[in-house]
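Only one chain is shown below, in structure tokens, and it's the form predicted alone.
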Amino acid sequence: MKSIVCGIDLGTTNSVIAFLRDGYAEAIAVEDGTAILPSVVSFEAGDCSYWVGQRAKNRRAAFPEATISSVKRLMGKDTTITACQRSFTPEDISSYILKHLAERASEHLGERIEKVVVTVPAYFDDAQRRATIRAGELAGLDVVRIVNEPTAAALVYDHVQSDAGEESPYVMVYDLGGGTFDVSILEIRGEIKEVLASSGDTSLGGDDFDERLKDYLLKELVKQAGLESIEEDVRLRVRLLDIAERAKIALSDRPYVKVQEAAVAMVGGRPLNLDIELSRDTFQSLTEDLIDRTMRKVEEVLKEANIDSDDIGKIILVGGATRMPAVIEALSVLFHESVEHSVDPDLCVALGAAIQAGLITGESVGQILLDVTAHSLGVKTLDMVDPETNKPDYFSTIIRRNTRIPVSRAEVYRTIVDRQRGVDVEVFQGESFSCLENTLVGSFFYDLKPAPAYSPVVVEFAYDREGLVRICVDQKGYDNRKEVTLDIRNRKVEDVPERKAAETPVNYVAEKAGRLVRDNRLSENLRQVIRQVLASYEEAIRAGENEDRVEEIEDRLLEIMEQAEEELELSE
């Protein structure tokens, strides 16, 4: 019987160990049911015993001087780390993490793990690679191979079940981890995988996004406390960083997150509490330049590899920080196509290392089967009007095609008129911007509480493996929440609509306004104003607004239409 060789992703922020089971790569749950182990070591002051992982991370706020994290950034450097009145090398600290992973894997598999494949960033130099091997030796492990992280990630995608035909051999691996960023271009032809170019930033990662958000939270804490400043000691910094990290993760799936933390700091003997609602827009504005830095590296590595963005056949996202919507959006703009995760970005490098281990030992490696969404899912909005019917026809995507499921995503939309009575929530699946070209899978009416125009309404989709989509609509700031479940496979609404909105009456004013919107002789700015007021006018009629309100909007629409006709006369 062959001994098991595990693959290890020794990360800056988190580490993962994986193995092959019957030819399939599988990450091993190492603590509390999760495969993700924080790369943190914390020492006891007395006997210098230590904890690794989440327990160590939990001690960081109370014992910051005795807790060590992000040691990967120090690998290969001639430096020491002091804790519990002793000096440790970066290799020592890394060895504790590797040993912990191997021990937990041994317990899980019922067999002692002695041989491992360990991954490193493509930009690691010889000293850093040798330091990684040395860490494995100190942990009592035989590091049979060091593998570049982008190569390991590409190995996983080689074994992902896919319907794709022939495509470009060029693959880009975008790896935004907790402490570092690197991007690599690979050329893959059969069994040959060549790294054409690599670039990165060893001082840029998810931690830097946390730091930006931490600074913002500190300012809010000072403001809420009515103080001019608060001295940021080590414990306060660690506490705020922990809060920032959790908020960042939540904002990847939701447009808003509520932060309510008691006794974040003590000033003058009184505890200071933090109570704030964060928006995704605020977070993205705080960190926009960090995303831009990664995009510049992407452009740099494309130039170095002497290929264009259109030549890239596949983009592989690695690292938990790639879950941030801003990353997806920036890459989608640069490459002119939708970019999504296909494999868990926290696990794919370790899974690739396990596949490499299997190839070394002669194991048969099977495909990795993934449950993904077959079509994009979204709702109809007023962003675009169909020229034929003069009705809203924009497909606003919430969950994109080929997103791994189960998944939960939310987007924020806004009302268009004051005291809007309700809205038809129409759910479509498809890939066109036009709802008319997509498939209606269900609709229901959502009653709104009286609120000003442009009030936010959050729509959340939760898609499970059974093809069921739970839709939650929540009017922010009001106790007004509704949940509906759609069966995407059968296109059936389980929750019977309470009532349908009335059809929009079409009159000569609306018809004429619709013609002006479609007249290309008018300036785009004026057509956009007509489009917006027309939408408000039709919504007011549909919602049954009082006559005075309808007439007020109609007068405004007629006034703008008159301006449009004057502009047309001048253009003749």
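Residue numbers count along the first chain shown, from 1. In this text, rigid core is short for the largest set of C-alphas that superpose within 1.5 Å between two forms. Because the structure is predicted, anything quoted here is derived from the model rather than measured. What changes on going to the form predicted in complex with ligand ADP:
- Once the cores line up, the CA of L526 ends up 2 angstroms or more apart between these two forms.
- After superposition on the rigid core, displacement of the C-alpha of E111 between these two forms stays below 2 Å.
- A movement of the C-alpha atom of A305 falling short of 2 angstroms is seen between these two forms when the two forms are aligned on their rigid core.
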Second form
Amino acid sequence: MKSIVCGIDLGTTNSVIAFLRDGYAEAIAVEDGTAILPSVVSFEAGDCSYWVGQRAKNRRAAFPEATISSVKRLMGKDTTITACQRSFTPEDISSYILKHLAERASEHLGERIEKVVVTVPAYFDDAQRRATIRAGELAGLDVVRIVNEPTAAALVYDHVQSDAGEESPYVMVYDLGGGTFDVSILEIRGEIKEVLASSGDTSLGGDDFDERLKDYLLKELVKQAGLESIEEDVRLRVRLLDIAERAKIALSDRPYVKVQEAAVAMVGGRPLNLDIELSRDTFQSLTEDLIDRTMRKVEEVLKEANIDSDDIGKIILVGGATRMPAVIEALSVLFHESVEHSVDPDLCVALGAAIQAGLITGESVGQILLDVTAHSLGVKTLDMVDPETNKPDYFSTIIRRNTRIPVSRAEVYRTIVDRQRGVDVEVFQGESFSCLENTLVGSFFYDLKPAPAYSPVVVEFAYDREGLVRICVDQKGYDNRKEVTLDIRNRKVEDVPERKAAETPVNYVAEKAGRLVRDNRLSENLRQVIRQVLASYEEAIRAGENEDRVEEIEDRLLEIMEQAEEELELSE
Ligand code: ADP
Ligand code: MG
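Can I have the other form now, the form predicted in complex with ligand ADP, not the form predicted alone?
Up next: the whole complex, starting with the chain shown before.
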């Protein structure tokens, strides 16, 4: 019998082991049902025995000196790390992680794993690559090949169903991990995948986002406790960083998160609790510049490869931190198209390594099977505005296509008028920005309690494996929740009589613009401009001018309205 060769993504923050079975690449659950193993090793003081993975990570707050993370940064360097009064080389620590992965895989597969393919960043030099092979040897493994991470990611995409037709041979891999950012341009010609240019920042990653949020939480903690300051010792720092990371991850799926943590710190024998609600907006404004920095690198690497952004056929998103909506939004703006995950960004590199392993042993590689959503699912923002676009009839995505299920995601929308009676929640699936081109899968009416215009309504979709979507609408702060279940496959809304979308002759853009004209908190100058553009907009509609012309004026109007909203926000 041929022995199985596994693929390993030995990451700075997390590591994953995968293998190929009957042509399918699969990541192995190594702890508590998850395939993602934190690349952390923690030592016991007495006998120097150690823990690897989540258990080690959990010990970090209590035993910071005995717990080692991000050892990948030290690979290939002539240095040692001290713990439990012994010194370890970076290869030693990495070998414990590799050994742990291989042992779990051996248990899972029922045969001893001896050969592996391991991935490394494209920029790793010879010493760093050799150190990685050495770590494998120390773990008792034969590293049959070292593969570049972006190349591994690109290999997976060869085996994912793609509906694109003629494609450019240029692929960009955007990898935002825990502590590093890498971006590479690859040229793909059949089996050959060449890295044309790669760039990045080895001190920029998800951790920096945690750090920003941690600083913010610390300030809030100080404020809530009515203190001048709190001394930030290692324990408090690690605890707050953990809380920040969890909040950050939650904010990738929903617009608000409650952070409630007891006894975060002790001051004068008194425990301090943290109890605040964070919004995605706040988080994004704290971290905007970090995303910008990655975009500058993207531009740099395109220039270096001498390729225009329009010539990139595919953008592959890798790394857990690409789950942050701000990453996808910034890339979509830069590339003038909607960018999405096609494969789980956490597993992608390991799956690619497994495919490479399969190619070496002569396995045939089939399509990768993933339990993902086939279409994007969202709502029409007609009598709710999407704060991003302000446009009616806009299809606002809540769960993107190719999202692993089960999943639950939420977004926030705003009402348009004061004391708005309710909203028609119309659920669509499809990939177009316009609802007209997508499929209506169900709709229902949601009664609102009297509230001022622009008050938030949170819409949450929870999608399960059976194709049922539980929709929960919640008027924030008004104790007004409504839940319905939608059967996507049979297009049925349950518990609620189906109701046709109300024909609405009202032009919400004009209506809202009219309100702004009357709003005396705005500067006279701005109101004057809105009045003029609104007049030509209404005139264009009345005169039945062609659509492009009307849209052009509408865009102009929306732009000024946005400016007005900003002015209002500032004046609050
Ligand atoms: P590495 O390649 O460095 O090992 P990963 O690709 O595993 O790293 O990414 C780890 C980073 O991704 C961490 O900073 C983690 O907080 C972040 N992350 C994981 N899931 C999410 C999520 N849903 N939203 C935002 N960040 C996430
Ligand atoms: Mg990685």
